[in-house]
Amino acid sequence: MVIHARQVAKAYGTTKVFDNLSFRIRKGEFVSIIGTSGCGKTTLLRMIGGLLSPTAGKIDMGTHTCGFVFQQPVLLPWKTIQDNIQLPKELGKSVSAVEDMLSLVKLDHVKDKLPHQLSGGMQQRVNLARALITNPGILLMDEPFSSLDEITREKMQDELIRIWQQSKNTVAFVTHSISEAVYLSDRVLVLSSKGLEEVDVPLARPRTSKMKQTKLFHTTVDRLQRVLGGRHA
């Protein structure tokens, strides 16, 4: 087991964001989080990677660092794309070579290239690519396509699953996409004022685009709109 939590709570004085939440990730496993707006979902993850301590419970990830990959890149905007990949090492941290991480993003044809000069898609790889550089045994990742058009988000979908079938890092990713949670997950936990609920994704792997117009696929997003909604099959 990579993370497991133990009846988590956080509160901010005397407003509770959520209580007593507990559950388990597997290594090697990819695992979404989802729920309504302003029901915790970044605070859980931050909590994981360490950045929020916990009111109560506890969460322990053994010797696993973390990379985090946040919804928009913040690339220096002065500094080129290999630069800006292999920023952790200018930080102290022991990375990997920066040419195998451009050729993973496959960035290697523009790594002397500034940020402005990159779409929205490759700027999130190259976000991706500074989170691996450093080995994290997990990877947390908060709502990193919510602010690409549809057609790059459903691009990147597909490359964060190639990435990550290479890399075999344990990941917990927020979305507040249903879909983007079945595609792309192992299992899905959905978050709400009532606690955590997890549910099994039953898609097989490899995922392939063409799996979305399937009936399990739908069926699975039909599940997951009815726990969200406090409906159960």
Given for the second form:
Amino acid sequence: MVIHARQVAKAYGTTKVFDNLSFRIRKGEFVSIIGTSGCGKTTLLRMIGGLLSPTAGKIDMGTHTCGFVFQQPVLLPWKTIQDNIQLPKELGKSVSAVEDMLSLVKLDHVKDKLPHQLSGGMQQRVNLARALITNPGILLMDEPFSSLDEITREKMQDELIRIWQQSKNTVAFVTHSISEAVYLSDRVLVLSSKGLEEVDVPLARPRTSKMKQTKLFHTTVDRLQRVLGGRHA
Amino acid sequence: MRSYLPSALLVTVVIGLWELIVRVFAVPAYLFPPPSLVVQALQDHAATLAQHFGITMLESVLGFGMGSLLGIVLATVFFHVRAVKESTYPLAIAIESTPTVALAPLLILWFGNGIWAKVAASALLCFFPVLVGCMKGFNAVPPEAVDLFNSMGGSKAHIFTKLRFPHSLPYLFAALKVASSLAVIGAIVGEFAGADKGLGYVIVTSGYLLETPTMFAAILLTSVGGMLFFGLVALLDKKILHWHCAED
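Instead of the form predicted alone shown above, give the structure for the form predicted together with the partner chain, please.
Once more the chain from above appears, this time first in line as the rest of the complex follows.
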């Protein structure tokens, strides 16, 4: 077990975001968190990452460290790609070799460029590499592909699967796209006003984009839509 | 180079018309000297004018340096200690709202007739835009970037030195450009209030003596000095902030 959340609640003043959430995430597992906007997906992820503390309950992560991949790349515009990836080192973290990270996300050829010279998809790779360089036990991703165009987005999903299989990280992935959640995850946590529900994804590994055409894929998507309380209920 | 052509053309036309009108209507030189006489004055008094120019620029540069440094330090303190900001900021605004011309005689009284009263006047004009620009820059950092630093265990000092400060540089340089022009104004104002050197002194004395061509020459030099100073800061801006210029 890597993450164990027990009766976690969050409220801002008298405004309740959610309460009584309990779930576990196993080592090496890829778990997506989906939910309607405003249900607290990002809040939950930030709590796992220690950026927010719960109002009640506890999130136990043992000695595992977290790496954050934000929705926006948030690269420092005055630093080269290489130095952006190495930022954790500057903040006193122990990191792996930047060359390995550059080749993992396939950015060797642009390592001396500045962020604004890169496309949105490439900037997100930098974002990912910067999180991975600290060898985090848990990778927390907050809608990292939502600002990309669809073609880049699909490419990045495949990249992520490849990198995840290589690095064997535990991943908690927030998204608002049901099909993205199904394609990437072993398990999906559905967050709604009713609370938390878990749905297993029965697709085999390794995933290929052809699986998106299978019946199993579509029935899983349908099931998640029903759980979310969408129109397909 | 091509972008300078229209303005160079305009300046040439204006100077030509100026020379023509002054000659055709026989305007007395002590009222409105033709450009040729101004150039003559520049040549005749080249050595002394250069000396006065040097003094004024020295005052401006020192005032700019001290005022800007004060602005940056004050902005840093304001950012970190709320109580200091709340108590001191209104005072800074009050000083800024008092015309430097009104304060100049007082500065002469305090700092004497030498360059330091002029440096003080110049610094007084410079510090406020730098203070405001710097504070704005410190607060302009996107909250996600602060989250990023926090998620990587960055300390408060890390966030300030490695994120807020570099991020505020475009704001700082915009303010420094404004301050560079104000610095020369401050120095001249100081010289008006009491001096025996500098371009401000030349302007005042040549006015008394009705040596208007010399006065024009001195005024021209103040403008050249201001532009030089501005250009230098702009150049520095481009060099240091190449990542920012390229972004726009």
